[in-house]
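Just the one chain here, the form predicted alone, laid out as structure tokens.
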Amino acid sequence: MKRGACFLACLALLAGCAGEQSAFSATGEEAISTLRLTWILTIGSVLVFLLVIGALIAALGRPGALRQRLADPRMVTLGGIVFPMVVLAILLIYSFALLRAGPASAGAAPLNIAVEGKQWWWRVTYSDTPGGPVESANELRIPVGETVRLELTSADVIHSFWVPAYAGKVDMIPGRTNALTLKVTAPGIVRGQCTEYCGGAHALMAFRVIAMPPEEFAAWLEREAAPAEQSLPGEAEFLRAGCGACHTVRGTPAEGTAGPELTHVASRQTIGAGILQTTPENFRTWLDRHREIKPGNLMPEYEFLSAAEREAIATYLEALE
């Protein structure tokens, strides 16, 4: 029974060693360097541990000349003082060089993206665009091979931005802006998560990071900056229900800023900050059961809406691509 429990526990641990939210699936420059240093430190510490245990066993079980040599004061000095100092100094210098500690080197101007943590979702603003800032939510798109500077802030409580496959976590503190620089080496989709407890729906505050070839990113950003298509079915019901008081749909009277921006919501990977995949059915599911799916979220229940009105609003949302 105990062996079976241990086996299942090991499987559970191994399940976290791969996938879209694993530090072992590193494709960002910082994450790759950190992973390499982690392996070096882990393997080195295991070798030192085995060396010490081997010396201890030899000293206890093999009396005689070997035991006398191990007990020699010079061996104690070399093994207990000199060896650790040399090894730790080498590792310290190597880690500084690997992680490029020190002042940042001059280079091409990075792409600046602002990410604001809120309870319990993410506001993402692309500021380096010809027509002015472009806002999205719960999804971050970046070009492969280019330096991206994330300006991380919080609108309410302390959050923490972490994308294990790309870089270490950075706290988001109200009234302060912290910066994180990323450079992704390969296209792909990974998952990020808030890693600082920020309230009831903290565990349901995830996001996707989509790394794209530069030309695809530029084309996507141009589409993202465009207003929504006009006079779509369900727009009237959306506005009449008051959704525009909290959400923005560019090109329409909906200009609310309390909730996520919805101009191109149907083109995003997920609904509700990483909870549901974006599908027509899930738009309806979210409208009907969002308080059950994400307890504590601030979106009203809208119980006064008829089934036909909810269907019309869902139809409108799925058309916002």
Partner chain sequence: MSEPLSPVPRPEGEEDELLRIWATPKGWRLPTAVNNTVIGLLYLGAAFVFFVAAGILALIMRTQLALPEQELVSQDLYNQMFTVHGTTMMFLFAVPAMEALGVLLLPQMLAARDLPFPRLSAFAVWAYVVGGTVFFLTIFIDLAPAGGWFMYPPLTLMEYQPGDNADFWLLGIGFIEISAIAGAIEIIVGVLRTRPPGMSLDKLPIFGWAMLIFAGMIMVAFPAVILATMLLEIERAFGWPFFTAELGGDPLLWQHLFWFFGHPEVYIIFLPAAGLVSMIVPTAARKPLVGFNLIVVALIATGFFSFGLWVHHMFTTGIPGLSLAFFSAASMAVAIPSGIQFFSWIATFAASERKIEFNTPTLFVLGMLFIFLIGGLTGVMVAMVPFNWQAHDTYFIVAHMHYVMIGGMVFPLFATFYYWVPIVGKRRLSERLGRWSFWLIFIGFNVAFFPMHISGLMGMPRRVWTYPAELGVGPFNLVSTIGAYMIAAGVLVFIIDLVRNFRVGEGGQDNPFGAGTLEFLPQDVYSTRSIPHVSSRYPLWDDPDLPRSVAAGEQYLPDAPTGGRETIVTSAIHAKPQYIVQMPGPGWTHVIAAVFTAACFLLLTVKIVVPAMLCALVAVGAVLTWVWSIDKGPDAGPVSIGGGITLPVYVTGPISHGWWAMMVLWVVAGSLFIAFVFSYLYLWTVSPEVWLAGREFLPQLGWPLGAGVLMLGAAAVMRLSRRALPSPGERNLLAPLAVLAAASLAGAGITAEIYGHWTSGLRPTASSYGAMVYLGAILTAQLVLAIAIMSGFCAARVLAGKLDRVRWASLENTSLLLYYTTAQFLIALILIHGFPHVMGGAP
The other form holds:
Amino acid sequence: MKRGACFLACLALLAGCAGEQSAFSATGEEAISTLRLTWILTIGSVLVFLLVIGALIAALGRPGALRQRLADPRMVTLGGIVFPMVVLAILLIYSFALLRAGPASAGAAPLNIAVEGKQWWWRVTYSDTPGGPVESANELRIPVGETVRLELTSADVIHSFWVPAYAGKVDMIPGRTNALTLKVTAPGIVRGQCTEYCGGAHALMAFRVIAMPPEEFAAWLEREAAPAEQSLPGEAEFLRAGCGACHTVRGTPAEGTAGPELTHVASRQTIGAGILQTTPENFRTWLDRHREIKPGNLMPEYEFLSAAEREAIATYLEALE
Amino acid sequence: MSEPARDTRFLRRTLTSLSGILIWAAHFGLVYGVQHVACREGAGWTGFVKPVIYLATVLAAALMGLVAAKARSWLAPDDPGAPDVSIFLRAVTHILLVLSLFGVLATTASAVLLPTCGALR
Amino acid sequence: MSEPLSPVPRPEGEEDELLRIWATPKGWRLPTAVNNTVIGLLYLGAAFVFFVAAGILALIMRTQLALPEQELVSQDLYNQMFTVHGTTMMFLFAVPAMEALGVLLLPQMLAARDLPFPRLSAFAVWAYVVGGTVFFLTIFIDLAPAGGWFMYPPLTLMEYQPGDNADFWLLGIGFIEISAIAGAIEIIVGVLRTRPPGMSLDKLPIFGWAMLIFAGMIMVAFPAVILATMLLEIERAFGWPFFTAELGGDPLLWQHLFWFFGHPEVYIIFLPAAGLVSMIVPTAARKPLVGFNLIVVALIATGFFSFGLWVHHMFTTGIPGLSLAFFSAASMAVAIPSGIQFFSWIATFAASERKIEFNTPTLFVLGMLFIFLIGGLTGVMVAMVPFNWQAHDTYFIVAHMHYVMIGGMVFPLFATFYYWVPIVGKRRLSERLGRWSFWLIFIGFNVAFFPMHISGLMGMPRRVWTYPAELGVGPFNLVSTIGAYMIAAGVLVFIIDLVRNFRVGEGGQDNPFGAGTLEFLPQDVYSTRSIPHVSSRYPLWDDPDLPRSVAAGEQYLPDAPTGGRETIVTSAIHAKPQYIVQMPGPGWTHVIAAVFTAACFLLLTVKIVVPAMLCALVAVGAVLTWVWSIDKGPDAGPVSIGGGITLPVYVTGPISHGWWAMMVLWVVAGSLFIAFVFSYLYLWTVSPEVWLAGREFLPQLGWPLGAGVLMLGAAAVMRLSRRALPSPGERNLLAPLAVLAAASLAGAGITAEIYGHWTSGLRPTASSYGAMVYLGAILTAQLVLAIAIMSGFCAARVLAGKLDRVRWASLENTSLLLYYTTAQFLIALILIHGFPHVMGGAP
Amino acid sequence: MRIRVTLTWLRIVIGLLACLVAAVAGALLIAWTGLYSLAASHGHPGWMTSFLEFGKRRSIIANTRDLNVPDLDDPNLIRLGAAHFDAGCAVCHGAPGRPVTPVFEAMLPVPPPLSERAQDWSPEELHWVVRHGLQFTGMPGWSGEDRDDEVWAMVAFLRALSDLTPAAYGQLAAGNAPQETADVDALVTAGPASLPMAACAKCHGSESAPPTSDLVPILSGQSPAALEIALNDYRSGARESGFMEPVAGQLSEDRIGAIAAYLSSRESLAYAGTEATDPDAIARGRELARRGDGDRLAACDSCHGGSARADYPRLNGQSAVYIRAQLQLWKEGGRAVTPHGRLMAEITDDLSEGQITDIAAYYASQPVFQYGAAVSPAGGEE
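Show the form predicted together with the partner chain, please, because up to now only the form predicted alone has appeared in this conversation.
And the full complex, kicking off with our chain again.
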């Protein structure tokens, strides 16, 4: 019994201080209603738990009227069949009601964004942009208060898209397109992660979602759609080393699509699919040790690059804002 | 030596005792199958799903009622002097019918409350 | 007590004769033993070793996760570890441990001398021990699979997992599943047909009921995963696109098949454990179980409902909301039977007239109630679709699953160890160490797994090798790791207890806990001295004189009338004595068969084909030798078992246990076939365009018609061959020829089916449609292969003068299998050749 | 007299063990006394010769595995093998018109004259012997680990050897190198060239001749950096090749630098007769080279095109056979040994057979790359 109470206390505490990848700090509509359901289920479970354990303790205790009543076969029918049937029927209907009221039923024309899972990063494409689709990676930006429809696909194995603060997860399955409709109530930065085991670096396949006011979002998207600045220092080294084989930097000959798009990589929160904070040193760290930081990732190692070349490429990446 | 004693009507007794849960299984399979195929086939088919589910539910409930009414005679003992097994099997039959009916109704409730296709997200 | 059923005193030397007949082989011949106690202990011991080994993997993983961003083990090794941990716990520990308890305890509870197919269970055990050991050892040589224990494609396809690692999982586990099915056949026939006279179904101990449902569920669930592993292995090895989306396959097909097995699997593991609890609780209370009928219903209902839950594991795959709701509803329905059992146990405790003694078995049972209750409640939570979307694939599920599995199965298992050790060991285990073990495991368990509920919702996904500090789940993980070490300490204490106190022997004190069921009768290698007549659910309580009477040989079958191993077969519902079954004794053939079957599968895994085929030949040869020796030859005629009952010793037809086993096999094969039909239709719904394209490859009508006629002809010839059988003592040529002709016709039928598709230009690698068509033929072809071998066997027996009009069980079984095959083949023909015509869409 | 010994299993085993111990002790005794002469000039006693011969033959047959034998009549293989044979093997085994040197005739066993004896063995057996060498005979194993592909060139040549006239052999073996001139003066003062195979042009082609085999890359016109890396990797043994390691092993670092500079400034004739090319394959290859396949495969030209780093080799104008062979070698892991090789290995991992063919066809269809000539940017217009 004590344990149950402790559990409640713990949860109450956590709800206040949970991290950015937590179902407890819900700011998306679906997550908020699920959190409410979670509390209801938790409290209900605790009550049932107390009831049953209470009955068990009574049954083990001193003989008495209560014990006699518990020993009655009708008690088994009542506690084992009638009681669960009633409780479960209520719960079932409540959960169906929640399902029905999901954001997908809202009807308004949503903003479409495609997210493709790959081993082990995320390709993000803003489909509804006036100048044509804008590609980005490992970071999703969405306008607050608007309905956003994510089209979720996979390029290789099954991944699962999970931003607990906004909504439950949706699997990304080869050959299928799944949808997730989000409506976020407050601006902020939250973390998401792949939750379907997808091989090697599954644990290190994360991303950030940034919810921003609609006008800021529009401005950002316009910036994001623009090509990178030309002839930045280090661009030559970047191209000569062949980085463009896998990465795209719009406005340069780098047009590779096997790896994440890098046009504005320095303006993103993280590098390596949510693994390192975006800082100048971390670009260098990534170039030097990415196989240690994210074992098994598919970017080859360029062991033969000289320190100066690494420096130049890192400088270039830092400048890609 | 005579022929060894045999359990007569083993299959009938087993099927009667399990009828509730078997009806649930058939209902469940039918309902899920119809809905799955219809949603895949798309337009023109989806309209049939709910009527089929309701019809199946009515049919299942009717069958369950029939079994409940007939269980006594279907499970009558071979040897009137040894009623234990029959009483037991009858109890099993009836309780299983109750649980299965709950299962069938829970399935139907989903159909009442939710749209036929669509992932709802 | 009533009059003795057999005259007393028993003749001098009778017991010595029994001891001689049932003696356990000594020394280096020990592996030949087939006694259910020896085999059961080996089975249980091996399962426990796997439990400890997989537990050590878990400890290493918990150590890696104790703090954020650690690199104690490499990412790749970690991925292999959680795969092997899950696989081992599920396939090499949980199911085998439960089957082991069935093998070990059922004959004692039923006062049978042994299970009806002792060598079959011994075969299953040896195959499991060899295969399981090799599978587990792959973790030490970097050959272990790294796909998670549910091995989702496409991650497990060749493209993403080259090397033999995944094949070890597929072939190894597929093979162990087959061994589990062999065990399940044994259990079903054993429970239904080897009960003591008078133990009608309403008096069958709950554990017997649980094992019956358990085995029934295995019959239906395991074929689904066997089909799934077949599909995946075929796709890996030969590129038939079952799961590749571009060619009309679907990764979700695997999930459907796997979870159609996987969810019932949880209950397959839980039900026997619940049955054990239902045996221990009445003993603790010294009162009959309250609501016996309700518990039986609960077991049956769980068995069925659990097959309606599989999509429960696929709520996030984007399938229509209403589909999810159906499965959510079934998840609710399955909660009720557990409620019934809980309240029944509480009521039984409450009914006790004395203070409940908190001995170790009772403590573990109470621990189970506490933990499984939490697991059940979180189970209801995850059955709610929106909550599931958040909790799925996080540590919340890890916590829930361990609460269910450890609470539902491991705690009852430990209770079982302490409760039933007296019937196999010389002395009881230590109560003091038992308590230490219980409290360490119980507290450790909650410390380890309770925080995972919270860390999961705080964003910790499952199967992650490491996690960033910023997630804020570090403290929870540290606590979990501490708990894991406490569990390990508890298990260690138990092992110390085992080492100090567990000595296999004749058994010490009879019935130390004052139980009411037959397994606590005085026992020796022959089980009970005589087989009692049962007239209540707790015979030892209702007739305190029974142990003495049984031990004095006053009950049924106190002697060995046929001079060999035998037990009474009774009718399935009322347990009326029907005949005496003669059983084989120790032998090497089944051991050789098991070792070489395992070797064949493992060699296939590493693609060493020719030696693998040689192993298969040796295995088949060993099986044939073994089966050849089972028939003891002309019988001693009807024998008396006491109580004025005289029984035959050889029967055929629907009362024989062989016939029943064949019926169970029908169910297994039928389940496999239904899983195939489901897969065929499912892929059609996913990729109708491939099916439409397949229409032009349909062979002319003559092909299926010809194939069908050939197969029907095979069945007819087989039916007629019975008439051609010689009289006893004679031999002829007609019968063997007829049998072989039937097998040849069947072979021709299936060949025509395959050849027809081939000449029409259909190729299995081109699309999922072609793959499914050929797979359907393969399913029939493997049955035909078995029939061919069995037919050769029958023909040889006729020629040897061992198969005649009276003793024709081998031919009966061959015929039954052929009838089934014919039916399956005809349905398959209609599906394969008919469905493309009636499905929607223009040609 | 009666023999009062009963034969039991135990006694039989003990007896056998005693025999074994005696045999070992005897052998040790003979070795210690030095009674047995190991002088090569003695030759083996007859029984020993036949025993060793028998053992060798059985060992070769027993160890030979079923291999995928390539087309051994392929002149590309034969020519490549010929050049190496002349420089490496002929000294012991002789060659058409050139008997075994007397020094090597004094070996025990005498190296067999292969123009006669190579026919005794199947291609798989020859492959095994060339690949692994033979103990106790002086026959070395192939110096390029995991280069089974190279060994097949030797086997193809050995199969062709018996039909060769001295003149035909001379032509094949010399490749593009000038035939030995009868410059008596040089012969008298400097002796014969010690390393005839070290002439790069003999195999790799020059302004006046194409490479002798399509399996040999054109080196003229590559960047000095790429050439230096290749030669240094061969020299250090990091990169495996039974053909190139012996050559590069003889060179000093300065020499390598000079050679690289020299070769990069030269031109070479294109391959003599390339295989028929499929325009569709070339088109598909062009797409792959310029853009990759969009999913996992990177665009080849990003590194192998004109403007990439100088240490990345250029592929334009190399033969399709050569490119295919190298990509296969990468896929099998044979080149994941140097930093550049490891990088490339990750890319070739995902290549399908079809893609390999297409890419090779595309690059073979391009004019030979010339270092220092005007370069078009990667992915630029054709």
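Note that this is a predicted model, so its numbers are computed, not measured. Positions refer to the first chain, counted from 1. What we label the rigid core is the largest C-alpha set whose atoms superpose within 1.5 Å from one form to the other.
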{"item": "Residue 48 C-alpha relocation of at least 2 Å between the two forms, rigid core basis", "value": "yes"}
{"item": "Core fit, then residue 84 C-alpha moves 2 Å or more between the two forms", "value": "yes"}
{"item": "Did residue 93 shift 2 Å or more between the two forms, C-alpha, core superposed", "value": "yes"}
